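One chain follows as structure tokens, the form predicted alone.
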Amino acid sequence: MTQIRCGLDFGTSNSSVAIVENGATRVLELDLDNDNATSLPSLVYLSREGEQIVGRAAANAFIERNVDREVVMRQVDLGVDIEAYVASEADKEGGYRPREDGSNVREAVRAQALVEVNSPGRLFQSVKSWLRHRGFHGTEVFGQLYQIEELVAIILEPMKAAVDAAAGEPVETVVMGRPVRFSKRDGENDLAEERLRRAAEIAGFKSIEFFYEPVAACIEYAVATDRTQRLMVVDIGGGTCDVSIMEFGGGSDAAGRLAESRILGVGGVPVAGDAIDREIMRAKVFPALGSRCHYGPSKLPMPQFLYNGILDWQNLYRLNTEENINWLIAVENDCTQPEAIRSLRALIQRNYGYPLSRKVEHAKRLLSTEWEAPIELHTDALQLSVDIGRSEFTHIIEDVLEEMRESIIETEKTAGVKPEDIDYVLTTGGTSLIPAVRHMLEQRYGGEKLLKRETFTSVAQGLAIVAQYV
């Protein structure tokens, strides 16, 4: 068998894999259309004609193909009759006649759903965070039932044919990393690492070992030293912020360190960066859209149901009904902000959701580096420009700041140590190079404690030099 050992980093919004090949820990590469190939964004697009796209790929073709198209909903027969009751509530027809008993009646009633005719094409975007809910099974596309692992699975694919490839030869032993905590949820957390563990094997896995996700990053780092030191690692995504610490003695080689180290704790939760870009959203883009606005003669406020369906952007299909349509119109013309309204029209009618939430995710990793950042897209009916800044932005997203930081203290509550007790805070996840959270970790700690790891790779070095010795 192959000497080559694999560890693989399946995340929220972008995935990983790296090998052990006599010694030496490399990274693959795994997506050529990628600002950076070794990190390949966890995106799929099924298409009406049965393609399967991945990573950079999948974002732009439902650009290419969904974006700025006309969106038709129809009302199908789903062909099945379903149960219902009718006369338990009284009909308010002039022609209602209530039955004399009062007695509820069965009958058949003819199932229907609205669908989206003419879609080309679905794209699937932080599927990792949809594997703990219980109630989610797989969803069904262009006649086609998907079970949430099989979509997993498709993520997986190219990454266990790239680790194939590199090998020469299949190879069936992974090790996959998983976040401290799916959710606050005991019985999510076992349903989500089951549902994982299946995706892997569907994949092509047969020998599958989980591994904490930020104990990984932490042994990236801790093997190359030979000093004995107590470490903390903050590892923030776009699903969660997951933290550890851990304390390795001084060996002189890898396994020695990792012989002489202990894990003092771990803790979590399921709030990262897809958290802070819903938060943008509601402060800056809802009010653009005019959700402040007030319309028709009573001056009644819009209905929210609207705007939260935009944060759902893979569903803003199903608000381009002809009544919500038509009704936008009518407010359009007696409110107090019609060119914001003409504005959510168009984006719900042309299908700019997607392209909206990259906008919002790239002036918030602008504001890593800037003072201020723009969120603009602009169409014929589409005229969406607002700016945030850096103060703004810290002050939008306190309470999601104070969930990682209430983390990470009941983290060293577990391991029974105070700030003063770590050497080094090792940062790693894009949602960590934000300043708000870096400056909350320097308050803490103390900047010069902190030390940078790589952004989207490190988790996936330590799983695979932990897979040698698993």
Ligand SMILES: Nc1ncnc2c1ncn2[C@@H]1O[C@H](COP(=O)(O)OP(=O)(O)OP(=O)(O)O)[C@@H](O)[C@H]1O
Given for the second form:
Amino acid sequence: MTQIRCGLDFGTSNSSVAIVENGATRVLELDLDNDNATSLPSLVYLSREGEQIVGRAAANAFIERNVDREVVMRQVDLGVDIEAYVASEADKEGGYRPREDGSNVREAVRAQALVEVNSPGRLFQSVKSWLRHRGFHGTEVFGQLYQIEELVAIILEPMKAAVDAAAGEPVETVVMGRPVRFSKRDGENDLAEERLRRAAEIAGFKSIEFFYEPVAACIEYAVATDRTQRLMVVDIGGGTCDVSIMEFGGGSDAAGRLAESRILGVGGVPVAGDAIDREIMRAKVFPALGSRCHYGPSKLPMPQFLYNGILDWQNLYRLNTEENINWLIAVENDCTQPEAIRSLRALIQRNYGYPLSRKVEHAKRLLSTEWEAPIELHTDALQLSVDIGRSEFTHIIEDVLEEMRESIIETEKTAGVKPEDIDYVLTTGGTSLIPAVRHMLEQRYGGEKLLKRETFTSVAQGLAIVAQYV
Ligand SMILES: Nc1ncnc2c1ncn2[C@@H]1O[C@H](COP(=O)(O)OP(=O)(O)OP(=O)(O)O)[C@@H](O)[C@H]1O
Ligand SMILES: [Mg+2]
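Okay, that is the form predicted alone; can I get the form predicted together with the ligand now?
Below, the chain from earlier opens the complete complex, with every other chain and molecule after it.
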């Protein structure tokens, strides 16, 4: 039996796996429910009964079972005293961390939690982005503690099974991708990689090598061409923007070309498609749900925590307290945008946070080919209808684009190259399809240098090729 080599790209939004068999690279089918069967949405649904559903079916299960349902909340006493940070500050990703100036006030408090007592299951999305959070170890799901590594392993398991089936035997060796920077903080990058390794072990792999995702995408292209060339890869996915610059010295076959290659520089930022979705929410959806509305005789502004809660749709149920709902009903009767506030209340009460995030993501994707896209969500009480135009969208994501551009320029500096030294710029990852992203690259390198690679599988293919040689 020929030995199978395997490369696995665990993505923030989509995961894929490729094998090399008798010298040929093949991407494996992972999810027949998905439009593109070779890419597995990185989603997990854990039901109250203990089912573990992965991929497109996980999203479908959540929509069928959790959405449009009366959420029942209860405050429970966890029966323990905990030492809590009383003074903490919100970090950019929406979590809380201790103040950097060390001015934490700590005290013992009785641990209480507001829990949803009738939830049929929980959906987990973008778990790769959690790997970097030192303070986040895992989560309790219906009385069982899942460590972050275990949640990731649930997604990796069907991928491992697909590789084993293709090989006809268990495959224990894998080359896995990793972003250049999981996090802007150095220490968190090592932590994230260690957790990813542990997850791969739980899924059954024994020997795990890591390789930078954009370097893999570069190799996927370069081994098939015998030119001497300098290549840049810009891989922008759901969670990270990754950049690599490599030099290839020609060579008559793939092994020779790899031996003659050199990495000049890598870089990146943990800012990509998920961050763009959040910007659309803030700029277009929140105002349609009354974020700029004023209420009461003093015409007070709406509290923003309600809107930030929508960004974190997995925890949206926490806003569904009697106190919040009664308050929203009162506001609705005396405010400048009663319909918008009614929609906000329906969104919270009927748990429509996830469908809303899907609509936003869908509109964003449409804007890659259309000039205008609608964001529409209609139920009995929830009436949301917003249009977003391409140029408005480009304006909304200016800061995000600038962060990406800076990381690209930073990588050029690390590599010691100028735009004119680069022969081709290979683009991959779903977010690289956005016209404004392409325009930014065209302006810097010239449109004739841009080469679009396979959007969702070029990294996995590159990793499989690397696996042949490590
Ligand atoms: N046509 C499109 N236009 C704009 N964005 C898109 C398009 N298709 C997909 N996306 C976005 O691309 C992202 C997913 O891309 P991809 O699958 O390459 O990411 P990933 O590999 O899972 O993430 P990462 O590499 O950051 O870990 C999502 O944010 C998705 O909304
Ligand atoms: Mg990716």
